[in-house]
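A lone chain, given as structure tokens: the form predicted alone.
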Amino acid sequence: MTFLRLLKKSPFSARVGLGMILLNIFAAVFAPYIAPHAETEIVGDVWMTSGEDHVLGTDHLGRDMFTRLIYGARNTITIAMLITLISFTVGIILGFLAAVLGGWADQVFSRVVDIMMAFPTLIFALMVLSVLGTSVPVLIVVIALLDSTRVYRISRALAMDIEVMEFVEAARLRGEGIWWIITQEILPNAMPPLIAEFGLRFCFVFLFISALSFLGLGIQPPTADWGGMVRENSGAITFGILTPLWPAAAIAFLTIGVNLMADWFLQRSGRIRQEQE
């Protein structure tokens, strides 16, 4: 059944989170041919209203929000997609190999695991983005670990509760490697849960980032970011001015139409489950 068909007897609920996704999408893919100004240029006086001009508005230091908004679609999005995949890669990985290996690798795995989640995230991802610098990469690798654990969770989780099953075992007799028992039994079954939990952690790790970048410890200005975004023009909330609205709008929009497919893929993957016990 192909995805069209699945998406015509989806929920509205699941229509619109999917509108919602593709409209951030593409404004992130076109940012330079949607965007009327520059990134980083400034067109006029700091926290102008919205007008003919500049349709949201102006920052703090007279760049064009619209613009702004849109680059910031671009930087966050694109990020937080990154992080989320290299964080479900590793995850997977190393979670589906915990399972099926058991013993001492299982072990050493996830009291690795422990160990890491044992530290609150957001103190662990300040301490470390305090030591090692904020650059791009150095965020990206940080969040994108930090993350893995949850994901190894999961996935072992799922994995365990696979690998005992007959087809699994059928496997095994038959003389088939470990890799391939993965990739060709387990990973199919787990696809459903790990789909739906793939769009929350995209959730996590994209409000993350604005958290670091509202705390000073995201992406780095003049780049533009939403959770930057919402701070360099916190002040203008002292003087009634709505400009520091926009990003913080923007992030929730993108948090629900994600939350609303997610919370689809999870009752799909419910019923799949039910329809086979």
Contents of the next structure:
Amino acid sequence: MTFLRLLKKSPFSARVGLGMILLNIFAAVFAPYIAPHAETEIVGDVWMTSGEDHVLGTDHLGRDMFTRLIYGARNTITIAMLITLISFTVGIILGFLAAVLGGWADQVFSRVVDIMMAFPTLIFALMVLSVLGTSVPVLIVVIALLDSTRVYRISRALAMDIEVMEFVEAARLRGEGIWWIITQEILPNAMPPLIAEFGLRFCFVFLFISALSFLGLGIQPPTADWGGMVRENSGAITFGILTPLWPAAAIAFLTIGVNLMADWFLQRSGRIRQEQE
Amino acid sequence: MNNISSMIAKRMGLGFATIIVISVLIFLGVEALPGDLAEAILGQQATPETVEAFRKELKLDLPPHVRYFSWLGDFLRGDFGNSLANGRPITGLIGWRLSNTLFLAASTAVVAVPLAILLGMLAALYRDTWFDRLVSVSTLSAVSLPEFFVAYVLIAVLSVRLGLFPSISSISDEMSLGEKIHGIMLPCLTLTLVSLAHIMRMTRATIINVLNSPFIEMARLKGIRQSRIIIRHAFPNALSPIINVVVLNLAYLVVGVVVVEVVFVYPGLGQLLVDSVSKRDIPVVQASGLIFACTYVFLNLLADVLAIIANPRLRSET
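Given the form predicted alone above, produce the structure of the same protein in the form predicted in complex with the partner chain.
In what comes next, the whole complex appears, and the chain from above leads the way.
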């Protein structure tokens, strides 16, 4: 209910963003019911242009593009969400611990993160994938850990500010443990900027897996995935067929939606968006 | 003066240490392979004898630290060993591609940096007008767009519809500079559009920040024109963060070319890296990864050093 009340006061751009996100979630959840065909079913010729049977035409193997797009929403969003959740869990726990414990724990975590961030993320991921091979679990763990360095930085900074406040001091004097201080005192107060950050990180992760899939090193076919679909159909563009643009536009649509929402949250939590990456 | 040089020396020492740690990580990454490199490459059908012989060839029979130092020594001498995929020396493979990648990144920087700074200054000058709002909306969406989306839209419009530029940027040494520039027009444009947003936003933000300081108020009270205030008074003082963000974006460019190179089948280092990862040609991955990482660390270092030099306030800090 509070969310609905908040939404009433929200600017137009945030509502548009929310609509765009909901549309994607709807497609992801109800994929088998909305999609006119099965995920890998071959229904026509190669690269048919859009007609009444196939709203967006067919892909390089003659599968229905609209169906693939809807299943792609399901696969790509689920994996990106999972990665962002893991990255936030790891990043927040380590960041808060570093701020609360201080001393050597802070030093060790921060130096490791410094080194990981000195390395370009895409190159790091490519090197790890070349050694471990590309499979979905490897992909999830590798990207989540790489991304958690950014979450670590921001949650450590947030916790540093909160940690010196009186109510944390009071909790310490009461004899509360570290876990209590982290979950009951720091986390609720760090929530608004972290939610905005979650949106931004999700976008980054989403674009990142899409880029990896586009390079052929992410989610592997025949699983429908937007980045991979752009790659598979890229040949069509030279014939003037716009098929590869649909999944690429779907990626842009979702990330713009999330960005619009995150932007509103950032303004609400009264923080200027940090220039990073 | 002593202060700056000691700060710079400290920062350079840190950069050097980072590169050493990265090289160790890259080396150890391969060590972490289940089994070892020889087994991984030869597959399960290989007899123990061939695995043993191959191990000798890769010098896998030596202890790790010996191999690390000989690998690093060879690397510093410019000898990267041989590719596993075709047995050719990696140095020859990489040299030409590296120069292509740098050519693409440099041409993009020449276009993108002045344009971004100019647009950022204009947005600061016409703050809160429709122009400013247009700039901020387009930069927000530019950050959200995947590079390949921008690339394919450009191909569909400029290459297929209008036939202005080739959709595949193959370049060779025989081509003249003009032909080369015509060839890389689309990847260059894609990278420009993608990297424009950051520099523009930073320029706008820092200039607006400086515009709020007392000396600008003074200049305004003297009756100086707004455009002159921005160019002569605000811009020099905003230079340090702008230089910083420009160099960081160059670092991004060198790495971000990977996807764009693949879209346009451009013979650069990024394309080689991606190919080698999918072929699991690990020596090539190690070499090109280390080159990318070094370039990235070096440009980040440069950004910090330039920011220290350009910022008078940092100079007095101890």
